[in-house]
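Take a look at this single chain, the form predicted on its own, given in structure tokens.
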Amino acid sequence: MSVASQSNRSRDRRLPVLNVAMVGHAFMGRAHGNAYRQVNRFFDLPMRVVPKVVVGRDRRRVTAAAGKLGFEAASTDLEAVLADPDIHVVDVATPNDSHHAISMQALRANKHVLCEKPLAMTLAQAKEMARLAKRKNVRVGVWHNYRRAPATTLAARTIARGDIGTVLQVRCVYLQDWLSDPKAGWSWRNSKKLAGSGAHGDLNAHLIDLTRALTGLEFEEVCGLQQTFHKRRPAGGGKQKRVDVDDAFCFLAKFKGGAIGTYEATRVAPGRKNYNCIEVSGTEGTIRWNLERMNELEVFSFADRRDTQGFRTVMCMDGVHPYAPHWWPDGHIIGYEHTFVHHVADFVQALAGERPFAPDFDDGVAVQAVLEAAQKSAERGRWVRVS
């Protein structure tokens, strides 16, 4: 071990410890677990993050997950974990239907909470979670990690300082194709009882949060349209299960102040794997970001000379760009998993009182309000005001 590595390890041991209990260990659990393991290796933080215990329902599976994801222990007893005073943060990485119950339990135990999105199944649940978090005076956050790509953080900065002028329009699409095949198997994401909605809550939630984070705009009215193309899916053993959520969901938006927006989320767009794209047009220019080219920000400005005007691509991985200095030399790109590391780093700094943190549960409420209004609009066939 190098002298520098020994010095870093010694410094980390002197830091206050932040012990994390993570509930759930599937796709999102893997992403979150990696972030907890990596964050102190790349960010100089006021606390040492420790992946302490992962909680699940099946003893064999959760024990295997703890070993694979780097947690010190595994448990099937959530109540015992929440009663442990040495657990400081609870990470809710479970399916949507349990976000509210687990978060409320953790808040009542006076734990800081990080919760997967969408925050809850209903607006009423989300509001209850936000109210309790305030009463308990703990820090909370929602895992809208796409806010924390260097390019999206730069986009928010450029819009805030007026580089594209006054925002007039927002265009958002989130396209996937994993349910294009009608023979694709049924999962909890196809169940209204377990997921709340389909592509709408899963994908539009990200687009709504990105819009608010990048532009500062607040939604006023929405008009939605949804469709389920494949009403039943294979569920094993020759059986089929009913699909009662949307495969695709589109909506129009009016923002306070006069701007407008269009949104499309689908899981049945062949060839699109994870095409999460937001374009913001203002009076003086446009910015565009696409997750599949997540280190790049496309920028157009009327301030450029007329004979060389056009979209230019900014590689957002130089020392002047958000988060980039913590990683590699200029131009060495990062990936999806790094946005989760940034999320944890910012949350730890917020816990130490060094900065505010967003999105918190109030932001989760705001997203839920738009989701619910758009859902009501699709059902009623008319514009609905966002509460």
Given for the second form:
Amino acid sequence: MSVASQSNRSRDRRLPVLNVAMVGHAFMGRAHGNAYRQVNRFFDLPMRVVPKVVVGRDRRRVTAAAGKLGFEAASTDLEAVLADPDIHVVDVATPNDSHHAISMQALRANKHVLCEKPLAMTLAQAKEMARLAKRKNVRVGVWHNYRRAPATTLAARTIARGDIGTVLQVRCVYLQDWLSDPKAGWSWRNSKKLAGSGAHGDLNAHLIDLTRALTGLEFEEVCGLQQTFHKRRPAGGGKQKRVDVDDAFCFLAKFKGGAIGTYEATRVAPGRKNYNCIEVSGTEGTIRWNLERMNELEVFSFADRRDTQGFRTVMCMDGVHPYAPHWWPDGHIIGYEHTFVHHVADFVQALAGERPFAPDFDDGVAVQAVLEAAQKSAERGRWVRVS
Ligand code: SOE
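Could you present the same protein in the form predicted in complex with alpha-L-sorbopyranose (SOE), rather than the form predicted on its own shown above?
And the full complex, kicking off with our chain again.
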């Protein structure tokens, strides 16, 4: 081993460790696990993140997941893991219906908590989680990873410094097509009891958080419309199960201060695989970000010369762009999984007391309030104020 890598390794070993227990190990567990393993390799952090233990219900599956995801251990005993003083962070990467219970148990055990979105099943649950997090001297976060792409972070900065003037409108969509086929199997995401809502809580949650992160706007009143096109789905063994959540959910929004917004989430838009796209237009210009072109930010400004005005596409992977210097030379692009690494890097910096972290559980409550008001509006067929 070279002298340099020996000194790096010994330096690393001297850092205080941050042992992570991750509850759940499916899609989001894989994305989070990758981030825990990668973060110290690309960010010089004041702590060394250790993927310590994966917690699951099935011994065989959780043991396999721990091996595959690079965690030191596997467990089916959440109580014992939370009682372990050497566990510092609990990551809640489970379906929506267990976010509240696991987070509350982890907070009572004085653990830092990173919880998947949406924070909870109801606004009341989300508020309870935020209240307990405040009472405990811990750091908490919600995995709204899309605010941590270099391009979305840049968008927030350009809007904050006035590049597009006063924000007038937000128009965003989050379109997928994995449930377009009526024969696509039933899962927990199709169940109100397990997910709380369908595309709405899964995808509009991201759009609501992105809106707040990019513009600082607060939602005042919403008017929702939802539809379930396929009301039953195959559930194995020739059985069918009822779908009692939305396949698609649209809503209009009025913001404090007079701006307005439009939101659309769907899982039945053929050809749209993970099309998360937000456009913010102000008095002086517009920005547009599309996850399917994640490293690019489209910018229009009336300040540009009239005869060459038009949308410019900025490749947000140069040394001047957020997070970019941690990876590769100018223009070498990154992907979806890097937004999770950025999330962990910022969380560790916050934990080391170097800066605040957002989105925390208060941000999670703000998202939940909009989700719930839009659902009430869709049920009642009228505008509903966001509490
Ligand atoms: C499924 O719709 C899903 O995995 C969401 O749950 C994630 O939050 C989103 O980032 C990708 O799509």
